[in-house]
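Below you'll find only one chain, the form predicted alone, shown as structure tokens.
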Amino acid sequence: MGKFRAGVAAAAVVLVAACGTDATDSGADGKIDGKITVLTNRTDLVDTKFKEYAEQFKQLHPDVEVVFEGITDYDNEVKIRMSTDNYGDVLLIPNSITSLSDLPDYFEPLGSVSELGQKYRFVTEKAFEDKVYGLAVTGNAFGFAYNKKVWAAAGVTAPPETPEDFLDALRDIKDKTDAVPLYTNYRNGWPLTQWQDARGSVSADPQVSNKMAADDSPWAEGKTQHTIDSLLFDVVANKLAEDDPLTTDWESSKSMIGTGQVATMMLGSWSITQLRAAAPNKDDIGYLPFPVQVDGKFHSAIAGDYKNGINIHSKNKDTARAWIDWFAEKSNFATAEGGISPLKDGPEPDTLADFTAAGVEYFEVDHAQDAVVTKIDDAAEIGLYEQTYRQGLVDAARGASGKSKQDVFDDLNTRWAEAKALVTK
């Protein structure tokens, strides 16, 4: 792996525990027994992994049950939820929570960020006037998955440095494969906000987050968002991407880049272990850091994914945080899922072999301004993180809306300036 500087499933709700925070200890006791509800996402895991996961946490503490309760639509479900104390004993805050200072209302404490920064990756993400709320399940790096086989026999076979270089690539696919150089996954649209986590590649500074909520225009030339919506667009308007966005597929698109109909996609390394496990042949699926170097090398952002809370609410808080640490420190997760430890010392994942070969350079983002920038983008209306943003350059792109590069640019920069000015006044 390289340096580290710095410091998603089913179509219905798997119901395998009764809702509720039913537990039979009375509270935090300093007693770890009772019964504790953990609400999670992976609906494909709860019958199967997190089951041995109760059962291994349970030869530790004999006295607790552990039960799960997976939701498919997770954010949404669990946000409705948060209107009552009816959100288990454990839950994964939701994403939707993006004010910080809404998290003391729904979530016990953990410790402050210089105690559990010292063991712990990611804790300033869930972090509220130096309380941590929660731990991450795991990390992230950034980075666009490839199918190793098509970018070989389009004659490619180290990593673009420069987005020319990276264009010219994916010229090289489409001339020589027959593979869609670059697929976008537009009609599920989450998949284009994944663009978004770019911005650490390019600027190859934990600050970028707090440089642009003082910046009046972020999508000036040769700055970060301009560099990573370029790209996106120029891959577009170049035709280096699938003939007709609308009817792309997720789904589809996992086993199209294992077999080499899709050559590339821009996701995080999250992926990578779902890519390799629907391809013919796993060792096809490799990962390319995003064409930028600073200084001569390449970078990327580390980010935790998901972390685990505790309901403030709940009758078993002793128990639920034994429970947080012990996935955190023993459960194996981040390695199975092939993510980045949680842990500081944590072991290295090897779906990042190809980051660690590109000598890729590792940090966290300084997440300090982070209330703000969503403040100036939701007065802006533009959504950083919101499918629609990107789904409209590339719509621009294609030509569907009767916008040039400069129109979007000039837009969102007009849009951006006059937010900030009514939000930092």
The other form holds:
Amino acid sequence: MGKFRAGVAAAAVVLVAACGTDATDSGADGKIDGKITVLTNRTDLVDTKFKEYAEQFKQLHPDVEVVFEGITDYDNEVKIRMSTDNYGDVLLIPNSITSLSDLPDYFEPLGSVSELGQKYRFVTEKAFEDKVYGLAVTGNAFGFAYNKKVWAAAGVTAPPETPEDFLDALRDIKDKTDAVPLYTNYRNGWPLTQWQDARGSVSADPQVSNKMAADDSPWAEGKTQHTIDSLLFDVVANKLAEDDPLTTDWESSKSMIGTGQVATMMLGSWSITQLRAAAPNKDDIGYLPFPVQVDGKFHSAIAGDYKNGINIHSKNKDTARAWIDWFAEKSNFATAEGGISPLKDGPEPDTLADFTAAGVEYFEVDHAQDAVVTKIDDAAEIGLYEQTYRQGLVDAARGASGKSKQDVFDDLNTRWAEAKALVTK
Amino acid sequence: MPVRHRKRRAGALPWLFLALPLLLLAVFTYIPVISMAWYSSTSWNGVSKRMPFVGAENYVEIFTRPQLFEVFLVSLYYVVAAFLQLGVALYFATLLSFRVRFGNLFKGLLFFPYLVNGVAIAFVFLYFFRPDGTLDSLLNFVGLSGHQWLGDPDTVNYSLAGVSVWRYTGLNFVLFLGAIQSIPSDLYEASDMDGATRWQQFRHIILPGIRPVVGLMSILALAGSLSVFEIPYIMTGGANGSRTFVIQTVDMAFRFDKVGLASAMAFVLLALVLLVTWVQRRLFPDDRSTTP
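Given the form predicted alone, corresponding form predicted in complex with its partner chain:
Expanding to the full complex; the earlier chain stays at the top.
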């Protein structure tokens, strides 16, 4: 009985203490203590790796408790939760928030672009009016994941340097092996959006996004969008993709590329770790640059993955900030996941060894005009980072919609120009 | 029987009982509809704290963009399928309302698909329709060649509408069966004595007897065809010419951040469904049989 009472008393004390810290911690006391809730999309790591991170963080700040909340349908769920005040202390800024001008309403500014930009990569991607709202957890390069064995069996050993070479390579794969030369993952849709990230490889121009904001015909012959979408169109039109795109399946495609049933898929470098995990022999999975060279060199834009931000309603902003800084600088999460470190002087991931060997040059795209690009894109209902228009492109290429390549590009150009006139008037 | 209790004024008691359902109705139906009406007059993007008021602009846009209505052509497939489905359901309901061997087993088999979750159905049929999938294997077995059931733009909507028929026939069947079984059995006995055939019994006893249910089912089928969503959305995401009006609305709200416009589209759909229902009630009033 005595023990029981002591237990209750102790619990009461803890409760009172907890309430006390909650009430006094407005977040600006400079103390790194108390409890923070961290929202994450990595439900697979919540109980394993993230627990270790929390332990390591606790060794530096013993009075802190980090609680994780893994969310499967991250973007949609968090976007809805953001209409309340209760969306954790630290969270990944949902990618579905496309208008950067909304960031200040929901997230705490972390510093200026110039100041944070000295130390970190990707700071302009979630910034508004020179204030940074999120620090990337990891970064990606962009190209094609491929099965080295299949490509070698088809006699292709060097990365293709032009779209024509690339198509020839896929033709060889079709003729000499049983593999599907390129798998579009049409039905899941989102893998088709990965093609948009090739814009850096085609242009080798940090201003590629800003230029699009001022362009009336981004799909005109010779321009970046034209090059990217032409390649996808030609692959499908030459029957170098899967037979029935309507029944593709992302989860099984991961093992199909590992076992050599599929030769190539357009995916960001984030995918390499996952594809290797699903492959019987992880060394079979390699990474190819987009088949365009500028000045005799391959290029790839690098971009941040999800970015950690602080809930503007957080009661414990100092601790949240400490966690974000620690996660970016000390956790080594990016390297462990095969990504590019958010730190400018961070280590090179081994997943991109193929890119290093091919001499791929990295650069970051300037995002100054992204808000305008998004506005035009939404108004035109094209969806550069949505699946719909590339599904339409694939449909046209396989002769399912009765439209020619030129029809599709003309239509896109018209809609873009009209929307641009509407948005920038 | 204590009569004085009955005389007592009802007072607040009925309202007390009604409070909970009314509260639920308000919270989960009327308040969301009212806020959607408000959204439909703004150009809200779904996230922003600012909701710029644009008046009737969204509605004007809907009615000046004919391509937004083109998707209703896809609904025609489902309308045709829905009436096919009613026919099949009525046929089996009639058959099984008579004494049939293993009747309960067949009733169970017919109703079963309706119990399966829509998402699961979509995935099952995805495997069913894929090249070298169940359907193609079956066709190969009987010597026919396979086909891209979802990949071919000419068949994709038939395939999807077929899944929809498979799923909802059971529900129609059960409702028809219930209605048929509520017809007094002495009518059958009397007609049997008069030497009526099964078809005559169906034509002159069953059909008039379940007229209201048939009318209701047709309205539900039509309204359902206009607002098809779940199965095509999961199976094709609206790709390859299988986009329906609701998929288009969802795309508008969540892909292109036009929640205002999407809300207006939802209201237009509501108005259309009400209109179709009204027209149908005018054309086929179903209570004529009960009024002299």
